[in-house]
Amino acid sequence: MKKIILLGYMGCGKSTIAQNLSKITNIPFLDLDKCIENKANLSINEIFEQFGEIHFRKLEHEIFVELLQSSENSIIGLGGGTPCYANNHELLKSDDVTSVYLKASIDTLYERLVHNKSKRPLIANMNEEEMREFIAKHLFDRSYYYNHAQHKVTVDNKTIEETVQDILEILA
């Protein structure tokens, strides 16, 4: 059982890259947030609203461990905060795991997120300056955890295809 884990900040391209990688490798893509929603029968927002973040993080950790223990090969896209809680960053180093941090600059993340921020509850109500500051602070706080990934692929100024190719080279 081989697990390819993609992690990074929201907007770095985890889902898009994972879907494309999945098509090329024929390894199924599992979005951790979608797996949580299916198991809880609630949206991520509803879980946060009804039970709070601590409950969500427990659920997230349990389901992440379940996915890692599955006998199926899979590409797992983590939520932006997943590596930062419940020692999930330690799970990125397992023998049967290839973890890849999709590293994006503040400018790249800002440009990608500013156009669809209504779909992102954390930043939906921020103005441009608040949003840039929020991304910068969050990225700084989370980089320690993200950097536990075995590999880093920079996504700035790259097409989806170029990023997927970088990951395929790591997997080769």
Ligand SMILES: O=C(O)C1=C[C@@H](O)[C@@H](O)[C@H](O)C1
Given for the second form:
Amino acid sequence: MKKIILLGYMGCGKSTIAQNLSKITNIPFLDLDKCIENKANLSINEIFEQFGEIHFRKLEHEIFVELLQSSENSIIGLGGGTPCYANNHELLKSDDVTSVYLKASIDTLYERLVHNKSKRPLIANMNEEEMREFIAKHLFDRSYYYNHAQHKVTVDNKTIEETVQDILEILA
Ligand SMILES: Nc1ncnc2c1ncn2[C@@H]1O[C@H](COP(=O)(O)OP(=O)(O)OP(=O)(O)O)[C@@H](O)[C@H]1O
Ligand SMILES: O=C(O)C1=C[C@@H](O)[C@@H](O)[C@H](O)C1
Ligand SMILES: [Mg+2]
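Taking the form predicted on its own as the starting point, write out the structure of the form predicted together with this ligand.
Time for the whole complex; same chain goes first.
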């Protein structure tokens, strides 16, 4: 069954855009972070705190594979780090998958994340200067994996509707 996968750095809009795309296409939306939280019965923060990041990455991989194998059509919003671990980037080109990298600049990500970091354990305890530096380096490291997506949509200075429209054109 067909899967539309949205990927990209924390705050690029995967969950927001996927929800809106789901309303327009009537294809159900699954947020990988939410699926992990439901399965573990813990928040992402709690999983990181109680079991560490490596355990989180194992769960993330297992549940990503389960979602891909399910027989439903779906829009899947990945976690920000999903493509960068456990060879998950190789799954972005699987049969019946359309993968889209939502590409955001450091400035866009910083603006969106600076007031909204508490539920994101990797940046939750950073001050503003540390956060900008972290995003810049981290995005540089991760871009290699994000660029394995089949399609790329730049999201800077676009409304939610404009980004959704760009994705609809890819799907047409
Ligand atoms: N044009 C836009 N497109 C998408 N999101 C936007 C836009 N403008 C502002 N936002 C805001 O930016 C934030 C994007 O966060 P969202 O949770 O969708 O990102 P994410 O990629 O799913 O992050 P994470 O990897 O941490 O789950 C939301 O608070 C959203 O309301
Ligand atoms: O960028 C990341 O590595 C993460 C992003 C979030 O979506 C969560 O999956 C978690 O906070 C880790
Ligand atoms: Mg999200």
